[in-house]
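Form predicted alone, single chain, as structure tokens, below.
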Amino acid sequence: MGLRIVVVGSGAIGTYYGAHLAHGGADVQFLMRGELSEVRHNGLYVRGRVESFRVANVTCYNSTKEIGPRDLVIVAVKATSNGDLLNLIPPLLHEQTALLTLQNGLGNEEFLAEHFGAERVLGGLCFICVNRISPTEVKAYDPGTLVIGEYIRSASRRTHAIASQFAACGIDCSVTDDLALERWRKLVWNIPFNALSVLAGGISTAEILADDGLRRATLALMDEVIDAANACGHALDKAVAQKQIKRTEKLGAFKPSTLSDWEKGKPLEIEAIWGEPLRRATAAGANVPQLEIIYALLKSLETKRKEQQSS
């Protein structure tokens, strides 16, 4: 398809796809803040297991106002910063421009929506355990899946496009017509594993399965979730799951995003992850009282640590 694509958020999730796909000889430009000279000297590396690479030579900017229209904007700031997508997205607009958002939680499509046109919007579930661990190198613990589909819309043939670019540059990706349901699907790793790891006190994913207690809490939030979701008209399996343990028991020490913010003293995304969901729950007539506990908690050790940093 040839897309112009830019990358805005050059976090983990967007450096590793943004990365893979210029990687892949895509025609990428990144959004980047205060990390711009180093990415143009050394480059950007990916770094796992299942595969290691270095784009070379990365073009990347301070300013949406440099860069200009694109024909795809993938959104990969945290979703506390949305507000800053209302002054960054505007310059990298044309008229068929589509959004593509992989970040975490619910919401995020609807903001874009609300402000950009609802029929540019996409969502992309990020099924991968990535962490950034320094302005030029992200870890890749799983490689994991991508998942895109339309807002509020089945699949169109943009959809399969972009998709078909993605697994060009070595992405798997694939098409979905229920955007929302995959929302649920991953919030329920989502809710337990990124609050248990910063609530338990700041540990792994590895950790959190090794304890007997902290297992069963993971379990109970996941069956929790999936009972929301199933109320809220999304049809998930209890089988989802184990599939999910199964599959981060393979991951060894890995720290969920939401630790990693924590660890950083940035804001936690504890409305996109627990609120939003929490409060379709409780309108959908879902009984979720652990995830409420969980909401509170965290939304409480925000609130203290505000408080600490401006006193």
Contents of the next structure:
Number of protein chains: 2
Amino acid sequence: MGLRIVVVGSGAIGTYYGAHLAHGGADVQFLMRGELSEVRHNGLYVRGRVESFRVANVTCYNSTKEIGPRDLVIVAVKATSNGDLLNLIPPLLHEQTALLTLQNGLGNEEFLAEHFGAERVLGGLCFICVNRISPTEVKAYDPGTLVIGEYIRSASRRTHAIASQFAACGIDCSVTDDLALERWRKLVWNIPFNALSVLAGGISTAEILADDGLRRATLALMDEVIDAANACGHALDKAVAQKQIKRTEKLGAFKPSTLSDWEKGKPLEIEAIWGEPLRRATAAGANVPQLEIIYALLKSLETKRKEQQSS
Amino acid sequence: MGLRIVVVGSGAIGTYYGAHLAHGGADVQFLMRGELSEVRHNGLYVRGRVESFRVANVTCYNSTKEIGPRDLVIVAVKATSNGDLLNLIPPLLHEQTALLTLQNGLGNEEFLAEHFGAERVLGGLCFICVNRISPTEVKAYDPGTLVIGEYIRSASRRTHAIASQFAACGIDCSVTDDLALERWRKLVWNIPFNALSVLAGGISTAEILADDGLRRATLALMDEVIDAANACGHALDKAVAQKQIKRTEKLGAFKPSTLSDWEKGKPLEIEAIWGEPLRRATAAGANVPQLEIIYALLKSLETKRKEQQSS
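Any chance you could show the form predicted in complex with a further copy of the same chain after that form predicted alone?
Full assembly next; the chain just shown is listed first.
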């Protein structure tokens, strides 16, 4: 069907899916910050255990004005950069342009809906473990699956068309009628692993799972998040926790994105991953003591670091 | 009555109480590690808002063999150095020598009882905020109170004699018949403040209380500790939490001892302050999710730092 696609944001997720789409022959362009010449010259590499390829010719720009209107905008910037989207997205829109956010946490569909219209918005959950190694290379620990859904309706013809485009390019993509449920399912993983990897001193998922106390804390946090999801009306099964632990055990020494951000001195997605879920859980009457403490600690760590960076 | 006293350990607590005793005219000697000449030459300074004095002549030694038997041994080393006491204490003992541990956390009386006989052992809780500024100087944020009690019996003539000796030297010292209850009362403070000061990125008690999230986490942790104390059979009142918060608000930018240890690269008293209380709480069936997570995080931080120090 030939969707004209643009990927906004060139972190691990944007690069991985964009490279897959390009490799599969889709019409995809990239908005990237910073220096483009390296990507234009070297292309993009995806390296993984089950997939390894190079995209030689990458169409990338520094400005969305150079790109112009597209059919599908894949939003893959950090949630902490959502403010930038107010300027970045308008040049990409025609009347039917769909906005698919692949961002972490809660609140991103709401942000896009508020500024660009709810009917445009879809969300995708990347149950995947990828790290960006350099501007031209991502390492895939686990190709995983992508689950996409509409923000304000059940899956439609549009949703299936987008999923087909992904599938045609070798991405395991499925469609959900309940995007919010899938968002909470992903949080069951992100809330413990992304937090503990930073708070415990900069450690990988393998180190978290090898430490009895942190493993118990991970399971307890997963339980809290599942209870919170249920309190918020999303019927998430308790068995999700053990399934995710088993999957994570196969990853090896994977660094969650928040640890990568922390090590690079970048802002952490604290409100999207912990703040908004905590607020919704509390409003729904859920008891989430461990989520409360890790949220407070992460906020303080980031504040402290900003003070140090500016002094 | 002229107790012959020795203070073993020259951190903030040992120096503060030892200096007070010496200043009040008690017969007190100090076991100190490292260089003694500075203390012998300059004396010891206590500086605080409500008390400031210097002890000019300090009798201090590097070895307890030079000191010989005393009537009262004040144990003020870090709980992480308890192993050293096996060699340090025997030269100080005569048949009636009493051992008073002023250490933090749970398990210290048990350790002394096991190795030197339970009948010798007393414990003291220092509800006090002091920092060691240099080998010759402690800063007192709050002179506070000292509560002492017997390990295996109610307060006896010995207990009151020791308390009188402290009181005669200007220390607000009272006697309890329930040492275990007082230990838990102190943990209500140490468990949140000592942990959060480190985990939140190296911040003072004032910064913890000024941060809404950390203040809530502090109160939630205090609540958990009070519930745990009650589950363990110690009737601690819920009102303890608010009383301690109020007292802490008056301290200003105080650094809990664990933060001082962390900044100096010293071992943290993790098992005494968090590990042993957690084990006793769990054995008594208490639900302590926040205590579990901060214990796991502190252990991991320390392990990670040891790896970095040794590499």
